[in-house]
Amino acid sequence: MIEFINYYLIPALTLGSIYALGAVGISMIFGILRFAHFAHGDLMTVGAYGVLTAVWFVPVHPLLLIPVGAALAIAAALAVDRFFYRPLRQLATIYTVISSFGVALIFRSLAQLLWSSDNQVLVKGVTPPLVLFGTFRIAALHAEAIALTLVIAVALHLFLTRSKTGRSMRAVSDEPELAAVAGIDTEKVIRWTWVIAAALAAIAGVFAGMDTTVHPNLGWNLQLAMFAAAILGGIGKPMGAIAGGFIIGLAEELSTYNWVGDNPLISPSYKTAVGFLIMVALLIFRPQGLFRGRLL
């Protein structure tokens, strides 16, 4: 049991935290702008490189420099929306989706040009694990990622339900035409959507970079799993995306545990497929997702 918690459950919750933070942005963008943003994983990469650059000049813990990475990701998101997505807003959705693939390639190419294609670390050296009750050993990053994700989930829920801007975002997501007629500034709502989605993507990118390494394909490699989490929770439902992220993360990691016999139930090489099997099964029997989101 101790081994299961130390080496499977806690890493699964950490992976779920990364998926959850990325999936929230995907879900919000789809709910308000009505298109699948395939450059979202690359916003994670931009945020991670922003923090990496800040660490070179200010040698403190990367988590303290998250605002730098978030600011860079937000600036990148607002720029691509202004110059790439807004001119296509009145056209069929497929044009914006294809455009997002181009934006993803631009982000990755710029990352290779500015920071090289090498793997780089955010935290040098070995950080000793946290020891609880003399038996549980938890990596400090894992504890920080899980705790911060839960705090963000609560804060996001309060923002969307209690603030005027949050209620406007929900109104635009439910009925954009009616919201515009009611006098809601839809462009302001769109800007706030990009700000929140990019900031959360940057945080997820920093967590992923600290857990492994920072490289140009960091976010792209995680993107399909984040889409699966967003669909699983219900498109357009931020809390559903968070739940979906944790479910996908838990399913992937726990499927490699030796539940029967001494060998892993599923080889770690195939664990990514587990989350997609869950997603496909849910789409067949409950196409709106766990939280009854928007149909694709």
Partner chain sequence: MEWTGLFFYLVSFLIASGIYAILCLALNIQWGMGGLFNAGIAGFFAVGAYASAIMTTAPSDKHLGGFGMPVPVGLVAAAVLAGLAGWAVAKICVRLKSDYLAMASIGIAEILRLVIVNAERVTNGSLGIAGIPRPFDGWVQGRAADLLFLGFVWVIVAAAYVVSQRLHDSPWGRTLRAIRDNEAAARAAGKDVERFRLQTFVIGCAIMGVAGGLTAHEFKFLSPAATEPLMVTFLVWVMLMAGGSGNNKGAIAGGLGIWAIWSMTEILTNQLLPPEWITRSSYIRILLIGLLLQFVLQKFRSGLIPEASPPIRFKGD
Second form
Amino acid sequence: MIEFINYYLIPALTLGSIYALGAVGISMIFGILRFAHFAHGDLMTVGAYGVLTAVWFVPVHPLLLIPVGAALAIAAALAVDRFFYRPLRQLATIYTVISSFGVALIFRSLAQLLWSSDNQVLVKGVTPPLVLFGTFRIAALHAEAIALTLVIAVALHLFLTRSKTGRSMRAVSDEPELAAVAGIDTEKVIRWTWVIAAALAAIAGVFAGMDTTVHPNLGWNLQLAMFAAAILGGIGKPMGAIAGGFIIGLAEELSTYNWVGDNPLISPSYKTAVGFLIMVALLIFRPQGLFRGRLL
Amino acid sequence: MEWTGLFFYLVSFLIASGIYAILCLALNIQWGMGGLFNAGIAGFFAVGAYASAIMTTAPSDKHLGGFGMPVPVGLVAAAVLAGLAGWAVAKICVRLKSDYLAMASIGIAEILRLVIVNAERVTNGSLGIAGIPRPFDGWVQGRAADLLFLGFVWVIVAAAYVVSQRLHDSPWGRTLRAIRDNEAAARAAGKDVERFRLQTFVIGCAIMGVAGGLTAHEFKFLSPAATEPLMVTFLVWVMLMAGGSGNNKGAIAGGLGIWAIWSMTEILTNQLLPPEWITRSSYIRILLIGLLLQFVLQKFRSGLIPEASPPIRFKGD
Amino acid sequence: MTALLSVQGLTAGYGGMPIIEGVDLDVEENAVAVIIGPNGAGKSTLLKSIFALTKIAGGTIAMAGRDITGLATAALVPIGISAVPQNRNVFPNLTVAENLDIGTYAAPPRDRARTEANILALFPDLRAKLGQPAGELSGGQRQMVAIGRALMSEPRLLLLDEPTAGLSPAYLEKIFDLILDVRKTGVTILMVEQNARQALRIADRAHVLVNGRNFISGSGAELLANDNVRRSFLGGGEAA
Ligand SMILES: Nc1ncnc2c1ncn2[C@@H]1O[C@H](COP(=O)(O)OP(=O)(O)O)[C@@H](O)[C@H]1O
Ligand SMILES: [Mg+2]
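Any chance you could show the form predicted in complex with its partner chain after that form predicted on its own?
Below is the whole assembly, all chains and molecules, this chain first.
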């Protein structure tokens, strides 16, 4: 039991946090801009490299430098929206989807050019795990990631339900034409969507980079699971996406636990397939997700 | 560069671009005519590549088979298996809207690739399959064999073109385009939209499988690295968009043109860049292709050879 | 007295052929003006054009003497125009209170609390539903939310597109009564209606639009008495 919690449950919740923060952005972009943003994982990568670079100059704890990574990811997101996505807004959204595949490659190749394709570490050395009640051993990063994600979830919920900008975002997600009739500035809402989605992606990227290493495929490799989480939570339902992220993270990690007998339920090398399979199954049987999101 | 060197560079260029032309024709059936967004080309390509490799190699204890069959049998197996995989995907996914179809197809393609890497007893995992024959292997040796293979590839390009063109001009193709441009109207006219889409997807995937098989025979060696989505899925999309989706000639032109740009920039970057940058030159080329796609999407949407009556798809259609 | 809204020679559409051509329309301050016409005549297109949601190819639109042709929707709300579209006119996942709140964003009312209190006084049914998602309300209540949202910016002119579409006859009367109540608060109303007979009864002025062009205009009573209008739009019968 203790072993299960230490080696499976806590890492699963950490992975879930990463997915959750990525999926929120995907879900919001899907809801407001109405397209599947296939460069979202690479936005995480950009954020992680931002923090990596900042750590070289200011050797403090990487989490303290998240604002640098977030700023870089936000700038990147606003730039690609302005130059690549906005010119396609009047067309069928599939063209923007295709464009986002290209943007993913642009981000990735820039990362490879500027930072090389090596694996690079964000934190050198080993931090001893936190020991709770003498038995639960939690890596500091895991505790930080899970706690920060929960705080962000609450803050995001308050923002979306209480603030004028947050409500405008939900309105545009709900009925874009009516939002325009009500005089809401859709382009401003879109800019805010990118700001929030990119900032959260950067945080997710930093968690992922600290959990393993920073490399150009960091975000792309996590992306399909984040799509699964966004769909599971219901498109356009940010809180659903957070729940979805945790569910997918748990499903992937716990599928390798030795539930029956001594062997893992499924081989760890197929772990990532679990997320994809859930996504495909959802698309077939319940595309509106668990929490009745919208359908395009 | 000496002339023979240049000549055989051209031969290998034409082999590779011929295979890309086949992939573009296949994607053109799915996307250009059917409006189906397949983002998992690499998966069907990989199924075809492994099918043909396993069918045609000599028996080996490293992987399933091989069965020592002639290359054409291998390619038929590639088409059938990739078509079957396409059928399974289409069966569950064609009714999804394009964004979801993109996610589903990419997800399934990644699962297929994951299986290929991990099913070592079937595929020899990341070590790959060696000793894959080419057609007419016993007849000629050395570089003449490259020429023969080039002819073989382009015969298949021609066949794929004829098939695509026939499909395009047939009543079936017209119905397909009607569905693409106005699904509701086609449905109202009593067309079985799902069936048409399923057929489209399967035909396209089968042809993608053949392209995968040809790649295996081209290199005589096959490992999971040859099925990278970047070089297979993404590049093919750029080729079709630039060549002119909806037009079979455009598909071939896109395959040739983009592959020419890709190869030429390789030569250029290798000559111009300082040595320490050579390893990074492929990233520069990927960056350029990514930017080229943006240019095509914004300013050049109908491509080099546009569709005869191009669709204009605006919001809400 | 000059008209609050004055449309002259308006030609507009969605990019291809124009849908409405050379339409003239004047709406007097504090009047209820009604547009009727067959399906597909371009009534919604006319309202959308006034609200800058179509491509305008010719003609002018003036509000209180000021030329507003070409202004964006977001700029029209602060000038004092609000609109309620024909369908999908509430944000279903937002609560009723949030729907009303959205109405204040483009043009904040001078005294928000009072404006909201006035609107809830007009639509007392909504008071108990403030915390409920608008998507869960009945059709009639949704229409109230939609109109309420449009009133939150304290408009001088309210554009309504078929506010009674799909409502039961009982609710239909209620909505018409409410529209008259709204007019009493000093708001001018321009609405499109399918229920021509009832609409003409409350109309100060009415316009019949056919094939995107002006067909007949007159007071509500005049059109109710007009044989041509009776035959085509009021189901034949004698004037009630
Ligand atoms: N968004 C649109 N794009 C293109 N054509 C439209 C659009 N909306 C309406 N139309 C066309 O404009 C014409 C008039 O429609 P509309 O103004 O809605 O009529 P009404 O409200 O009088 O029933 C119809 O032929 C309709 O097909
Ligand atoms: Mg209408």
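The term rigid core refers to the most C-alpha atoms you can superpose between the two forms while keeping them within 1.5 Å. Positions refer to the first chain, counted from 1. Note that the coordinates shown come from a computational prediction; the quantities given were computed from them, not determined experimentally.
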Rigid core aligned, does the Cα position of Gly16 differ by 2 Å or more between the two forms?
no
After superposing on the rigid core, what is the C-alpha displacement of Leu283 between the two forms, in Å?
4.1
